[in-house]
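As a starting point, one isolated chain is supplied in structure tokens, in the form predicted on its own.
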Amino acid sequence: MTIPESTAAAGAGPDVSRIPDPHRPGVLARLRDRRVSGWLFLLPLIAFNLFVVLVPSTFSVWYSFTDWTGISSKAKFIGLENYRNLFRDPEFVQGLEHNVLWTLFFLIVPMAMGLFGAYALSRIRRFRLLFRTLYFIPYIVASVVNASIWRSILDPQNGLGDLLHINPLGDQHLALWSVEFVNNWAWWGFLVVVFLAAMQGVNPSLYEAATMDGAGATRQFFAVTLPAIRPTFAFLGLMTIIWSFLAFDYVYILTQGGPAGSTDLLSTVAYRNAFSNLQGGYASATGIVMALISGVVVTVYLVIRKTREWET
């Protein structure tokens, strides 16, 4: 083989910087990389996301701190005067006082229905699908819908408020309790298709092991099927958390929020604040102040998931 000779002169052999390695996967091998191509594939959705929910989260933030209407485009620095008088709003105070009402009455009652109507699905064989498909259409049809049903359906003078002689929606001590039930009615059909899910991957042998230490229904209930979908009951409760503080939309359709307030949340005094009052900024505390609690709810929830090791 002849050496060329200006490689000859320079005494050196040829460029292996230039040479490509066998080893190393081309451009379309490494594109076929499930990582890599998974990552490809979530681009356009985390780029998507980070606009519709970056962008307004930091605009929400920065108007939290202003006197913003909510219409001009002017805005002046005020610090934490929105913050602080937040505290001292007494609509304030009782949308959050209701809020913590709401989200125990979503901790308590769904659930525990959810739960029963699941575990009962669990031990039939008949008709599972239809009492399955039965509980989950509620859940299905717009809330709009629903709550115009229930609203006929609780009016006072052609309703059941006619018949029991009551105004299920009109009275400071009835409404909370009735949009809750209402709104109850919609939900805790989602509840039984998740547990009944969740109970159906539980392992048979379990409950075979259980009937022949002599557990009855209700003891394998307590120490087999609860123990086992523990996870799942911790994340819908963690759901039903954040859910309850974001909740607005029965609420604004059977009550707007009265009689007098007595079914206000923190969302439908964010909403007449921003589009009634025209306190765009003072709104914009009150949704940071809802993300806040959120934010804390999920924390605590990593880190007893991550102590009791629930991902194993």
Given for the second form:
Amino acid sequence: MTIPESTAAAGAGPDVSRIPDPHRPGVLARLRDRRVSGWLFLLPLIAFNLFVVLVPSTFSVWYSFTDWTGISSKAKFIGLENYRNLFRDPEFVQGLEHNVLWTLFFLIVPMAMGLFGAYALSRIRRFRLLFRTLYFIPYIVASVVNASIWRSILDPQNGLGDLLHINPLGDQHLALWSVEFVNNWAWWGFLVVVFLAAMQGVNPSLYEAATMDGAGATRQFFAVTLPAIRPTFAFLGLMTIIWSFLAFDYVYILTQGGPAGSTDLLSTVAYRNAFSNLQGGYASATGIVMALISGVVVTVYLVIRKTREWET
Amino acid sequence: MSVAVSPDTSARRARGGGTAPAGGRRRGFPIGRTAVYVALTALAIFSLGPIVLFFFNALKTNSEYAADSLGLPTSWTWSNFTSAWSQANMGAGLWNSLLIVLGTVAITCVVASLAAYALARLKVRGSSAFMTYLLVSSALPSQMFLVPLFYMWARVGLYDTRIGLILIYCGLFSPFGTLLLRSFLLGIPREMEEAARVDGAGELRVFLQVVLPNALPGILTVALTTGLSAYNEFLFAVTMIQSDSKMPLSTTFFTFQQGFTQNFTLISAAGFIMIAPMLILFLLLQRRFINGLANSGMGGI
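Got the form predicted on its own; any chance of the form predicted in complex with the partner chain too?
Let's see the whole complex now, leading with the same chain.
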């Protein structure tokens, strides 16, 4: 690893280093310098990140400009063709639209359920932990199993689908909403837990003051709770947008993007292009576009956080 | 009332002062406390109902399921569990999952605690930029690096091996473990560490003998959340493992369910076998689970 800062520090300032200074480290001591050894402690993490994320991501950038199949070592540079094709590809455009719908749904429904659940829990005393645990259980159950649970409930021959005479996962107009519903069912309890933790950090005297001013529970929620948990709220909004572009499991397991692409997301389109259609370069381009969207969102968030000086 | 009171005077006054108007009675929701409990119970049924139903379905016979898929079983067909166990090859799946989860947890804990120590305690130049990098890299879509990773793993012989999947999981989950453990380490007082340093202990010794023992509760939380993620993970498991004999439970179950789409009773039994270990572990150690996972959404990561 590099040791730039210790050498730079030693060279700075007037030359007082000739005077024997008990605090000035020798070469050996400098290796034990915390600033240097710190990077040694970070080395394993960096190595894992390098091999699993950074190097393949960098390759992906390169492959996105090629006609790479994903399984052979041959890849011809074709410039921006993959990217030009993406925006002419109805599957990609449809997937992008579904991702936007997915984001909007997850910004509204689970956030509202999470806020309601957490606020209700923060204002009761008995059974608070019990409810919290119960809401959280679907989140810890594997997506493959959750999907299976709902597939049987929504089944058009046997379950709710039969009762309501609908085919939630097989109908082109219902399928995307059904998958979102199932994913949200597993998800909203997580938001309750996070919001509740944030709400418990709110200074109780604010509530006492609001009560004295005659504010009811609803008023207190909007005037005290919501402003106080704003950083958590903003962070979860950001993560919801990012996670919505990462969503894959529930669609792949429940509908594989069907019927007729009505549940396809960018992630499932990319997956199919990579592993069924053997278009690794094209799939890489899809991945890059997804990453760029996340990147823009993260950057906007970081800038806002810096200017507003929210503590984390 | 005295003049010299602490900052939260209004709280004290409201609670303690008998003359304050809201002193005795806590104001609840406008529609009353009962309505709140009713709503919370409805949400609990919404959360848990489908899982309970799934359990009931695992105990029904096929004809019973066909007649009534949303009700209680009349005869309790426990043999569904043994049939599912053998037909879905769940023994092998469980064994593979155990190896994969333990391997991932062990390596991730070591990697994350070393890194967290550096980020929390050693004055690493550029550490905040590095943490931002970790945050950004964990927000990258898997589809961005999945195909080249698949190719790399195939080239070096890690494709379709359990160790290959373990290494991927370590790469994926160690940033979160690091950030979680870092915030835990920030809460441990520095005095003992400084004392050890004065006594001439090197960083490795300080880390192993002073910091690590104090960080055990935090490491347990990291182990639990990492273990849960590795156990439930689907995308990389289905992509990187091809042989039936090496599949973890998530893909074992997925494959079984794809093949037996009509036999919901056996699918339910198999699903229940898959979630049982995590459900038990969660109910036993739920606070550690929840604290760890909740931190991932707090903005502190």
